[in-house]
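Let's start with one chain on its own, the form predicted alone, as structure tokens.
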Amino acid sequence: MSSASSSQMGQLVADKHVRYILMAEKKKESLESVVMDHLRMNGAYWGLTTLDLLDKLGTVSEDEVVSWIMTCQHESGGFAGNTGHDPHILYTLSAVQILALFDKINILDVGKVSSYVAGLQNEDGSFSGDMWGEIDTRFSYIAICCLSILKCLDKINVEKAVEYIVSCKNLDGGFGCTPGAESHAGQIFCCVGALAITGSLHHVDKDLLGWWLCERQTKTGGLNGRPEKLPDVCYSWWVLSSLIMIDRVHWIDKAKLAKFILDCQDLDNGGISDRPEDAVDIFHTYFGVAGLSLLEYPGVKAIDPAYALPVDVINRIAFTK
């Protein structure tokens, strides 16, 4: 997508939505703030991450994230999504992606949190979320992303984590949460991307479920995750990642794509929304300028798809022994 045709779409108001990320950490009263209390490690990431994408993580205080980021963590080696709550596979993938972000990986004791991600696969393959045992394909996927990251795939069974996510597609071409579920494009994103870590891609009939995917591209140029059901910016992410992971990205229109994107910013404070003109949230601004980066929007770092870290984080991972 180049500069001119950017232009033509509307802008991406950058140091608005940075400011917003900014304020919406400070306002720990609010009740957007207090509802959220218990999933705060995702708030983190999801927040971090657009800042970093738009290349002003150097805007808040490494020290104090990462402090804050260990005091979540359990005797079990798991983090909570905030101090003073349950460990969970979810909040500990955020923790360690968090501090993949600040080049912090090394202060953790990578036995430990590995050890705790590995204990939740169970004996067909699948992942727990917790020790309460709730089975879903996103724990596969995190738990793979996370061992990843770790360098710690070893420590899992890869082929029967691999079986049972294949044992989750469906006729579609798509995947479910659990096998015989409906096709989502979140769990698709969560299987194509535990596919794609693992190297295990040929599992997917590519046409099948890029044709599935693409489908999914609505009049207003927006993304939604079902069958008719409405666009949600959130989207941009769970199908557009999953078109590049399989090479069919090119079969939907991406600068209407973009278009829609920014037509749900709020020009005058910052922050993305669900849709045009809905009230803006951290979880839609992260997956919003997610989606643009995958789109290769001017100004805005790339990210990798599989692992929903800027590249250039992934890479140092690669790099570091």
Second form
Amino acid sequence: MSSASSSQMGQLVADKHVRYILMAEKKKESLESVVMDHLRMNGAYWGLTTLDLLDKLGTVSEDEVVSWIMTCQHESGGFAGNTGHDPHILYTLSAVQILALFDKINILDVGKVSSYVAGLQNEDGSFSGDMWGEIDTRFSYIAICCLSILKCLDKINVEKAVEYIVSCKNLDGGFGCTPGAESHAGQIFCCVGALAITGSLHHVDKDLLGWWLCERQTKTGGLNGRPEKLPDVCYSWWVLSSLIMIDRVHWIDKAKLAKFILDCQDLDNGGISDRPEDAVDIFHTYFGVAGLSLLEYPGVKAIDPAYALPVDVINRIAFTK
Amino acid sequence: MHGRKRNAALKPEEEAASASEALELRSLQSQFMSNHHQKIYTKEAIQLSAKLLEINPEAYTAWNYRKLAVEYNLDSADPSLVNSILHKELEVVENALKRNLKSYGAWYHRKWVLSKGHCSSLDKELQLLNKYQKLDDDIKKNLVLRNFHLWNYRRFVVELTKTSEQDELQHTTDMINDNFSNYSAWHNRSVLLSSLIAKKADGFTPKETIRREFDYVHNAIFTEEDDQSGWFYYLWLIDQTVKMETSLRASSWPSDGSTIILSGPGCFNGSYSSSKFTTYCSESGSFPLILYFDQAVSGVSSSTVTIDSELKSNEDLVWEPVPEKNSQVSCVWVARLKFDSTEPVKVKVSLGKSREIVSSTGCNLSTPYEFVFTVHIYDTVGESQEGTVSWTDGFDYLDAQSSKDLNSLMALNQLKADTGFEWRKQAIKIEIEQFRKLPDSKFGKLILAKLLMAEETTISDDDAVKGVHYKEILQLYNDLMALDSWHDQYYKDEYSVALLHKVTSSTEFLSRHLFRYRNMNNIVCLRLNNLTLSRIASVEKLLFVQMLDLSHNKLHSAEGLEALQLLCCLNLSNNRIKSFSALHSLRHLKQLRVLDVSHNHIGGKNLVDTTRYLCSLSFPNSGEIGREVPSKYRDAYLVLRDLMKLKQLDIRGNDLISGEEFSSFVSQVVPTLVWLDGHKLAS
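The block above covers the form predicted alone; next, return the form predicted together with the partner chain.
Next comes the full complex, and the chain you just saw is listed first.
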């Protein structure tokens, strides 16, 4: 255990995380920022969703964020990771998710964005990430999640999309990125999430997968992503949300996981890291807070395990129009 | 982003170095962007992008640019230059991979280049991969052994070069022999073997393959007990041994050899004493025909299920899947047969001849499934009664005479002991002997419990040794709860499954839980209360149940109950149910008249809903609910509105608001309701 006083270990230093996120947003020219320039759209989604979960979305300038997002849109309808970069399905989802947080989906030409996404579906039901054709079940999830939020799921062949995902199911109950690929918690989240949104969870062997997932919990309390690997806070999201969607979350020790996440905080400067005492970043800060939300940690808003957006945002979308 | 130590603040020199590095990179990126947007593909411009990717292989737009440059240059190039253009790309990828062996962009670029089809170095690709995987440096080895990009790329090259599966199998053997802890290699092995078995390749019959693999994996699991890789593979082997490759198992209600008595609406009035628990109360002169499969199947229809009887007006029977009407795939299928004769009628149902009934993994019925039953009608006088059902008084123990009826009710389609079956039983026996020799360990106990359960499933119901393992299985799970307390809820669930298997494994065990309820014409009640059950199982043996007491258990969901299509009275009080969405299975129990969910935890605030996506009533489909339903009652509405025969509901002792508001809400949604929380509703 570290030298920090143990009485502080059990606490979420929410204000410090909020400050960390707001400051990181401003440090655009640090080396770390420049290296990650191309995925700023993802970073914005992680940071802003965390702020919303901590009920502090109001601390950012909505207009600034929204106008920057729109500079990332291409004539094809897809969004890039940052101004000037090429469009890709990854950043298109993040853009739509951020607009959902701000309840600003109405500024989009929904037809255009949904056509970009739907156009990436291949004949076998799989999805490419962009015009260059890389196929991965991550993109299946992204397409389904994005189109569902935009209420345009009928623009794709849902049955074929589900069929492709099922073809990526492995003998241990998990899912990989393409047929035959090894099960990995990140891919499992994507496949289970996509099946959940399309009402197709009957394709999942919940007991087999649930057991594989609950065996991700290591002696540290944290979760790893595959057998014999180190625990990492980001799996607190991917493994946990998958377990919740298939109703097997009671198979892990939730209290020990919460403690692991809290131990990964930088109590002085804010932010959460992959493992205790490692460097913090926005990515792990988001997954740590989202994980705590799924663990019902007080002071954190509820997050939807399939859409990875606050439940009140999803409800707002569901029950309007 | 991963695995970097948290440092104290940087020293001034370090800060300056970092800032200048950032400026350099920023400048490089700007220049690159300018070239990209202006579509400049000169040698210098392309070289700039290579420099950028060497430093930052994640800059995905640069990979896109390079593809555009390649296409541009290939267009105008001399055919003799094609190879060198593509070769250059492979070089750039290798440099990028030195920086980050997990770069999606780099790996995809390589695949894209090779897919162009001109590349002569295809055969060298496998050699290159082998080189990566044989590195001496320990740290790098760990990075590489489990690198799924490498394994995926390997699969891609194997397909392009048409390398044989047998050769690839040998590769996994080499990898595993080098280091047992290679889940990726074991995974690949399972994929290759499945394919070779399915193709019926030489030397890869299920029997030979499974025997070889059990022996092979013993090395791994008996020498390195803590390593999980071998254990997961081992469990897969058990599964392969027990499951007949492509076979489905089915059960039905009515079951083979049973007699059904149909009664009119007064059947619960107690006007005659019937010890038969095959009495079915039918108000419409029809009764359900229920089919249960151990996997979700499609293709159940009047053309794949033939019904042979003197009952007319049953042509073109409509078979509906439970639960989802929209997906035509389900474990449970129901059709309603009309009964229009005054005389007893024999009915024969056959399915499976056409092979059209099939699961999503391609399993079907290996032999046709047939069952024959007789239907009588018994006229009863009067309206159905108005009194409440009590769950505590009025029960008599069921007498043993009915065990013959019980036997036929519980019959499950048995796997006949054909040639394909004996070696499976033997294989399991051998493994059990091996595992009994192991010292106590978590995986050892868990595997033994699963092996014993597997052996139980291979023993037919009428064999005298049936049920002999359950005591040991339950003890093993108890041991595991103590040994691996973090996963105790998993072991509790497995314990519940084993307990229910035991209870339904013989008429002797089951009859201990069967009672007659006097006030409803001696209807048979299955009482499974106070058994610490945390989940429901063995429903295929309980399709005949009409009255079920599951109170005082630890259930958090009603998952599984949707198969019990005959249920008219259900008690789920004093369990751990946290929401109405956890009860979504109940909306498929159209015969439900009496429901008790009192003293649970329904309606607590801010609870994470773990059953929302299992019932597909969530967001994309929920637009159908009108605005007039208060949001806090939405889940309740979606369950209750389908229970069109519900007369008695008990919801006391839950966090959900009771009292006037809920009463009036429920009365509107369930017009048939007469009793709420023990009080008669004003009509």
